[in-house]
Structures are given as structure tokens and as C-alpha cells.
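Listed next as C-alpha cells is one chain, alone, in the form predicted alone.
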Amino acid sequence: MLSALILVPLIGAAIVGFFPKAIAPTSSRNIALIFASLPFLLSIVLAAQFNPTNVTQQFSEFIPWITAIGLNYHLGVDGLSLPLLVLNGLLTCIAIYSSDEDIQRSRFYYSLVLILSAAVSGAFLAQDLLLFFLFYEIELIPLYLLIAIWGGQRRGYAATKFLIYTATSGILLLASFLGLVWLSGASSFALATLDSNALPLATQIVLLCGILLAFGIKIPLVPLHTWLPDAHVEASTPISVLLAGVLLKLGTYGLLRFGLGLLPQAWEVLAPVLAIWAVVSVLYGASCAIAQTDMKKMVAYSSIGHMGYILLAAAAATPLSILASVLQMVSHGLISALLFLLVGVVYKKTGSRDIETLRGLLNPERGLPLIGSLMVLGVMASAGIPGMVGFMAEFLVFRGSFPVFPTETILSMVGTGLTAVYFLLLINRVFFGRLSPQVIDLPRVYFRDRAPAVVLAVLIVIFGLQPNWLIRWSEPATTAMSAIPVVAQRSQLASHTPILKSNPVTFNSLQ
């Protein structure tokens, strides 16, 4: 079941890439929405014959590939990946229903949409290390070429720095990869033999370091985000759903699944760095995102500083705040997704994306009301308004990182009071005010214009209400990965107060 999430999205590839006929870029649309359809029902299916108090793989499949360098096709899903594989099957499905009905050269652009989603899940679902990056590899591929051919004006140099960057970031993953299997004296890649305890300690630092530099120009950190404005504000608004929606949560997903769960010794020691790389990406983040004028590029710069919250999140390594980490990735993914739609439909409609030239497009009359109301909405969770999943998210990551790190979890707190404060400044000049008079007699705003975003801000309010829903696939299994008897017991010996050796905060203890 699982290797349909693969190949299903490659099949329907093949066939809009391969078809022998001309099609109409509409037919193309439909017919890459229905492959992209399928794996998203099917993970909804999974996740209901999910078995969360099962930590171990789940489903696994397994498949000798190339035994003399101990590759094999090994696949399995836990309370880790689960949510992520959903989540990139929703996206696919609101970037291609979203993607402009007279695209050119659609054909390559929805195969490219479809060996993209592939790659995401084949990541997320991968039980081998090389098999992982051979999926972490082949994604940069279909993205480099949706933002070369269908980015802006400056896409050329968009899509190099991408390329270089996430290159790079590929040669240190592997060579990271290498040495942990080689030095551990590993027969394979299998991702559950691995055992780094045998190794020294200087070692695994090494080794570990080479991940989070990986990970980091992945995700990305401070000062490694460089790349992550120039492709967001070049490429086109289903590309930056699915740039920031997903393919940012390889990083995260990296650092907790390869970083924490392989090197927990190495992780411990350098956990207070790691803190505050956290807070130095949050507060940077949100510096840069208040000097912006471009709607797009403050969304971007507001990503990189909600990155910073997952990075604290995992430092911390408690069981709730790993927890707190994989729901903040599924939130950031749904509030970003929503924003860039939303800033999409504004330049679709107003041909800009100034903040110094929009006013008043919340005019009931002749503006953009419901889209207004909607950013509206994206702007308050992204803020961690309660009521939003945003909220839930950031909370659960303050609380769980606090006991070990409080000085870096304050400072990260100050991050959320400048989301408020940049957002604000957003919706106030753009959508308050007298219609500015490059907005005025505006195109008409479709249903298919509003639908990815309505459904988007829907599940935003449902899982604030509701956190239950979402946490209930992850919470043992982020709890069993947990390195909390050697993180918090620093925090322990610190504070002389047992708090969370003896008693672990988790989700359920604060109901």
C-alpha cells in the first residue's frame, strides 16, 4: 500500500507527460489532480487503519534492491510521517487544482507537479538512509525546473541559488549518511540497525554536524536561508504551497528522524547550540519580515522564523515538545500554504504585491472581501491566535521546551509578538483603508479561486478546536523517540526540582 503513494503520482506522471495526443492544458489539470487525488485518499486511508499506540513502522514493505552496497527498498510509516504524508498529498491536490488553467507547456509542468509529490512521500516513507536520499535528491529536480520555466523574472537565479544550496545540503547529507554507516560498522543503510552509541563522542558531534548543515540550508536557518526568499518571490504561488507547505518539512523531519533519533548522545551536547540557533532564526525571521514591503517575501521571511520554533522544539527533546514540533510542522504547513494562496489571488487580481501601494481591499463593494477576511484569518493563526492551530502549535512548543531551555523560549516568545506586529502591518495597509487607485473595478474573484483557501482555513479552526484529531497519530510515537533522559536530566541537575525525569509533560497531562 504504501509504495502506491510512489508510484501512483509516477504513473500519472508517465501518462499527462507521455500521452500520444495533444491535450488541453484544462484536460491536463484534471487528469494530474486525479493522480494526485488517489495517494491523498489513500493516506487518509492509512491514517485510519493507523494504529497510534503501535510505535514501531507501521505497514512496512521491504524489498532487496542492491545487497553489495546494502541498499534496499524499505518503506514504513509512523506517528512521525504520518501527518507529513497527508499533508503533502492535500497540498498536491490545492497546488494543481490552483495552477492556472491556461499554463503553458502544461503538460510538463503537472508530470513535474506529480514526480515532485513522489519524491515528498518516498522521503517521508523511506526506513533506509541512502533510500532517503535518493528521494531527498530527486525532489530538487522537478522544483528546479518548476521554477526555472514557470518562475518570475529573475527565476533563472532563483532556481540556481536553489540548486546550489540544496546541492550542497545533498553532498553533506550523504557524506553524513556515509560515515554513520561506515564508522558504526553497519552492514547496510537499514535505518534500524544503525547503532551510534558504539562510537566515540567526538564522532558523533561530527557526524551530527554535518546533518544539521544539511538540514538547516533545508529548511532553512539562519544564516543559511538566503536562497528561501529569492525562490518563494520567483516562483508561482502553487510551487511556494508546495515549497513551503512540505518540501521545507524534509529539514525538520530530517533533524528529528536522522539527527535526534541516530545521535542522541551527540544531540544532548550540542542541544544549548541548537536553542539558540533556534532563537537567532525566530527573531532574524521575524526582524526581516517586518522590513518588508513585498507581501510574498514577508510571508517567506515569516517561514524562516517559524522554522525556528520547530528547531527549539526538538533541541529541548521532551516528549512534548517533539510533539509540539511535528503538529508546528503541520501547522505552519496549512497557515503558509493558505498565506501564499491568498497573496497569489491578491497579484493575480491586482498585479501587485506592493504594501505601499494596496489599500482597501477588504471593501466589501469593490474589493476582495472574502479573500481579506480569509488573510485575515491566515494572519491570526500565523500569530497564534487561540482558536487556531497556531496556536495549539507554538503553545505546546513553549511549554515543552521551557523547562530545559527558558531563557531561549522567551526570547522565541518575542518572535510571536513581532508576528502579530508585522501582520498587522500587512492588513492594515493593504486591505484597510479607501481603494488605492491601482485596485479599483478589480477582475472577478472565482469559486475556484476561494475553494483551496476556504478548505485551508477550515482545517485551521477545525484542528485548533480540535488538536485531539492530529495529535492522537503522533503523540507515543514522538514520546518513544524522546531523549529526555539525557536532555531534561540536565535541566533536572540545574534547577534541583524534579520535574520532568519523574514526571514527562505530555499532551494528555495537560487536559
Second form
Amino acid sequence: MLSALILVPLIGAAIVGFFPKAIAPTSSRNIALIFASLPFLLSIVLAAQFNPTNVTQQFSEFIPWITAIGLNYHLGVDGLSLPLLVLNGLLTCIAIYSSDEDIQRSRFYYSLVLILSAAVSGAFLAQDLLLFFLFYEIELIPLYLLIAIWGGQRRGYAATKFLIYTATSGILLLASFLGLVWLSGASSFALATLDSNALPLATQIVLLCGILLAFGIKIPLVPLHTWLPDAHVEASTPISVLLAGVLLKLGTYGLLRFGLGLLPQAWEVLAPVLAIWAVVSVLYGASCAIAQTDMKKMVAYSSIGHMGYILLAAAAATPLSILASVLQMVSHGLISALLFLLVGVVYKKTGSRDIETLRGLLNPERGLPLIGSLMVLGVMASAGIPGMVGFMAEFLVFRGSFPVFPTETILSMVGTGLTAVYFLLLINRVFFGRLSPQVIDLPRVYFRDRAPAVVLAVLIVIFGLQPNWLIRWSEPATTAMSAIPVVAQRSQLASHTPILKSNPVTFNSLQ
Amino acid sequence: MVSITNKPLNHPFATYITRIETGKTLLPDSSENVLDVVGILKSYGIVLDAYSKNLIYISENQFLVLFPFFKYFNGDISFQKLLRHWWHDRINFEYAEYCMKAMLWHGGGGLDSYLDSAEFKTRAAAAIQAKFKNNPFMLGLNQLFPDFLTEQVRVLSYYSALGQFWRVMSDMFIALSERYDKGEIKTIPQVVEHIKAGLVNAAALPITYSVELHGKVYDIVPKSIGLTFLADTAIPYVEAVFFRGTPFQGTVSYNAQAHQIPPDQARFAYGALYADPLPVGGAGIPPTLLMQDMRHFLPDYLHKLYQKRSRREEDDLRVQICISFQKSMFCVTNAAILGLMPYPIDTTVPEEQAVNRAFLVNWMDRFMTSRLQDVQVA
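Okay, that was the form predicted alone. Show me the form predicted together with its partner chain next.
All chains and molecules follow, beginning with the one already shown.
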């Protein structure tokens, strides 16, 4: 069943790409949409059949592959990967649906999007380090091409920069994985059998540093982030949606799965550094966002800031903070996808993303009133306004991390305040006031321009009001992650701080 | 047509002065402008008809009804109509009241003076006594606060006066549309001439207001006062609604502390000739209410023109209606200016020409911040 999540989009990619007759761009899109919808629906079926109380990998599939080097085709899903799988399915559908109807080389484009989706699903499902690495590398190629071919004016520069950074990430990751397996004396790359505890702490720290750098590029964390704003600015809207919504999550997922999961002792040693790194990312991302005049670049820097929260929560490694990191991944996936979609509509209709040029787009007749209203909702969610999923995620991050890293948590909370600052600047300049003369005669906004954003906005509100519908899939698994001895010890320390005199805080105990 | 002996001046709007002096119009003459103006005035005429009937109904049938829940129903109340009202499938009579309040507030003309006279107070007092003759509570309240009900009667007098004014204007605009349909109107000067003729013909129509209470008629504004259509309703209306208006919320945020609102009402410039059509569409603001009403009665030819003209098709209909409406209001103002000229526009007497020019300069000074320049290109 899990293989279908990878195979169906690949089959779709092959059909769209190699269809013997010429197909209109809209037909290519419709075929791609069908092959993207099937895995999405399948992931929902999986979620329905998933047993949240079982913290082991479920629906496992194992096929021996190249046993000589210890590589096996081993898939599984748990509470950490399930929400991200569903998110990947949803955002792939949205990205395809919101692609331009008359896009050039449409068959190639949709094939690449489907391959990208398959590779991301594969990475989330992989239970073998080498298999994860393969999927992690495979997704680089379609993404590179999607930016390089369908991007903006500086697409070549942005795509190459992206490739150099993420290929470096791949090399570091492979080196760390190989080191981990060889030094621990494991016979295969199977995730379940790896045990790093026998390794000297210094070795563990070195390995973890490799993993941190690898995923730090992918997330990205400051100062490894410079590829992201360029990639976002040059990528087309649907690709930005996928990039911010799903692909960055491979980094944070990898940190939790392989950093915290495989090297908990080293994680404990480096955790204070990670927390400081998170704060730097949060504050740097927010500060840079304030200075931007390009809406898309502002949202991109906002992403860098918000991904820092996940690192903070992961560094704290309390049951609540690990759960919060998963929630923040989903929350950021939905919110950043919404913001990029809306910026995309603004750009498509006005031909500009310049905050200093655009004005008054909330004009009810000649502006983009619904897009503007959704943007207000999106930025409120991003700034952590209660009632939306962003609030729940950030609240849990701070609540879970504060007992372990109080100073860092408070500094990160400043980042939330700064989010409100730059997004209010954006809203005030772009959407309020009298419509700018440059954009007085905008083309009509159609249902298909609005529909994907409406879907995301609804989800943001629903999960904001009912976060338990999201958290119930992950809480047992994230709690189990914190049961790793070293992490559990940290959690217990957290629970004995003067602020929290209760048992380790979990989401359900907060309710 | 007229030889101009005294060449205009350095006035920034000298072009428009020359245009009027030479028999042309403020709005450029083009077939599209004619279609725009006549089409919008047709729908405006239909809307004014509804407004007029409702204003007169309120003044006569809701006299001193202090909680007039059903004042917009013109006496025809049913559950179905109530549902339609709540669903907002209706005419926005609030716009008519907005105009009435603007007139009441800015005053001007004989009606305003009369409503402050002792005679009005006596007549209003008699009507109040009759209305509440079986209501000692209200009569007691009237004794305690004698200005309260009197002021309500003043407001109702304005309801009636505006209703009578719009009755004439509605018929005039519908007649214009019919003449256009017959092919008699082909140019903007003809449109202006039609309106001017209408205003002149109705100039001396008496403006009166009476209510029937318990079988007896009470004249609040009797004919003997001598109030007439042009001087006592048309001119104050143009002044209050076209020029001054009120700095309503919703379109632009005016900051009184920053002196964006002049302390002197006479210097207000928020009227229809100054309104920015772009913010139209915001919920509840007066221009939106009127454009929304006219939208229901757009002639097909105008609707098609809007769809052809705009990239947004139906999405910005109300802004387009407002742009057309503003053009038409410049035509009405143009007609009013011609009707009020001190001397005939084609006079050849230099002294009269000079007086006419001074009169026009005065108008142009007021147009300086209006949308006159914008309607030249729109």
C-alpha cells in the first residue's frame, strides 16, 4: 500500500511524459491532477486505518534489494511521517491545480512535479538510511529543473545555487550515514537496527554535526539559508508552494528522525547550541523579512524564521516540544503554502510583488478583495493569532521548550512579535489605502485562482480550532521518541523546573 | 456661436469656461459619453422614482412615528417582503435618507429659512398636538422637550421636499431616455439642454407639505409660503449633495485632527462631483448603496458597454456605474449652471458677458478639486 504512494505518481509522470500523442496543457494538468489525487486520497485512507497508539512503524513493506551493501527497500509510516505524507499529497494537488493553464512544455513540467512528489513520499516512508538518501537526492533533480526551466529571470543562478547547496547537503548526509553504519558495526542501513550508543560520544557528535549541517542546509538554518530566498523568488508559484510547504520539511523531519532518533546522546550535548542556533535563525529570518520589499522574499525569510521554531522544539526534546515540532511542520506547510499561493495570485494579476508599488488591493471592486482577505488570515496565522493552526503550533513550541531553554524560548517569542511587524507592514502597504494607479485595471480573478487558497485557509482555521484532530496521529509517536533514555532524562529535568512541577507535559495533559 | 470679447484669463479651468461660453459642455461630446450618460440617467430615473415615492410615503404616512420599523415598505407589508428585505433584495432607501440628511444639515434656500420661522413652529405644534392628542405621555414629553418633536417635523419636511424634487427629476430622466430611444437625443449638449429645459419648466413648481391626521389636513409647508422647485429644492440639493456632501466613513479615512475636514461646512467638498469612484463597493457607504440600486436597472446597451470596456467584466460594475454617474452629474450641474446664468449665454453685451464670466469663474473655482478633469478622459 505504501509503495503506491511512490509508484502512482511515477506512473502518472511516465504517462504524462511519454504519452504517444500530443496533449493540450490542460489535459496534461488534468491527468497529473488525477495521479496526484490518488496518492493523496490513499494517504487519507492510510490515516483512517492508522493506529495512533501503536508507536512502531505501520503498514511496513520490506523487499531485499542490494543486500551486499545492506540496502533494502523498507517502507513504513509512523506518527511522525504520516502528517507530512498527507501534507505532501495535498500540496502536490494544489501545486498542480494552481499551475498556469497554458504553461510551456506542460508534459515535462507535470512529470517533474509528480516525480518530485513521489521522491518526497519515498523519503518520508523510507526505513532504511540509504533508501532515504536516494529519495532525498532524487527530489533534487526535478526541483532543480522546475526552477531552472520555469523560473523567473534569474532562474539559472537560483537553480544552480540551490543545486550546489543541496548537493552539498546530500554529500554530508551520505558521509554521516555511512559513518554511522560503519562505525557502529551495523550489517545494514536499516533504521530499526542501528544503535549508536556504543560509539564514543565524540564520534557521535561528529556524526551529528554532519547530519545537522546536511539538514541545516535543507531546512534552511542561518547561515546556510542563502539559497532559499533566491530559489523562492525565481521559482514559479506552485513550486514555491511545494518548496516551502513540503521540501523544507524533509530537513526538519530528518533532524528528528536521524539526529534526535539515532544520536540522542550527542543531541543532548549539542542541544544548547541548537537552541541558540534556532534563536539566531528565528531572529535573523524575521529581521531580514522586515527589510524586504519583495512580497515573496518576505515570505521566504519568514519561512526561515518559522523553521527555527522547529529546531528550538527539537532541541528541547520534551514530549510536548517534539509533538510541537511536528505540528509546526504541518502548520508552516499550510501557512507558507497559502502565503506563496496568494503572493502568486497578486503577482499574476498585478505583475508586481513590490511592497512599495502595490497599494489598496483590498478594493472591493477593482482590487483583489478575497485574495486580500485570505492574505490577512494567512499572516494572522503566521503571526500566531489564536484560532488558527499557527497559534497552536507556536504555543506548543514555546510551552514545550520553555522549561528546558527559557531564555532561548523568550527570544524566539520575540520572533513571533516581529512576524506581526513585517506582515502588518505588508498588509498595510499592499492591501490598505486607495488602489495604486499602477494596478487600477487588473484582470478578473477566477474561481481557480481562489479555490486552492480557500482550501488551505479552511484547513488552517479548522486545525486551529481543533488541533487535536491533527495531534492525535503524532502524540504517541513523539512521546515515544522522548522515551529515548537521554531525552527522557531531559524531559524529566524539564518537569522538575520550578515552572512546571507536574509530570512531563503532553498535549493531552494541557487540555 | 458667441464672440468672446474678453478672452479668458489665467484660470486653470479656462478651457471649461470657454466651452460653456461657446455653447459646449463640461463633459466632452461623444457618442459613447451620450450612451453612458443617458443609460445611467435612465436607471437613475427608475431609482429616483422609488426613492421619491418612499420619501413622500414616509413624510405623509410615517409622520412622527418614532420607531418606523416598516418605513421602507410603503405600507405594503407581508412576510415575503420582510424576508426579501432581510435578504437585501431591495432598493437601498437609506441612500435617499442620506441625501435628505445632507440637505437638512447644509440647509440653504427658502425651506431652510422657513423651518426656522415662528410660522413653521406654530404649524408643527398644531400637527404634533393632533398626532398625539390621545397620548399624554408624548404630549408631556413635548412639553418638557419642545424642540424634539419640532425637529422631527423639520426632518419630515425635508423628506417631503426631496421626494417632490426627485419626482420631477425622475420624470425628466425617464423622458430623456425615451427621447434617446426615439433618436431625438444624439449629443451631450442635447442632454444638457433637455435637463436645463426640465429644470426651467419646473422652476416655479410649488413645494408644499401637508399631513392628514384624524381626518383633518395640516399644512406644514403651505403653498402660501411660496417655496418653489428650483430655488428651494434644486439649488440646495445641488449644493448639499453634488458639492458639499458629508465625509462619510468607508471610502477614505478623514482625520479631523489633521484638519482634513474643514471646520466650515460651506467649504466641504465631499459631494458627488468630488467622489472617488474607486472605493465604491465597500459595504454600506452611500455611493455603493446608490450604485447597487442602479445596477438593478441598467439598460442592456449600457450593461454590454461595461462588459466590453472592462477587463474585469462584471466584477467592477459598480465602479463603472459610478464613473458614468459622475459624468451624468456634471451634465446636470452644467444644466443648472446654464439655468442660473445671470444673462443669456449668447448675449453680445460686453458688460453682461463679463458678469457671466465672473459667474462661471466662481463655479470653476469650486470645480478645481472636483473630478471634472477625470471625466474628460474616463
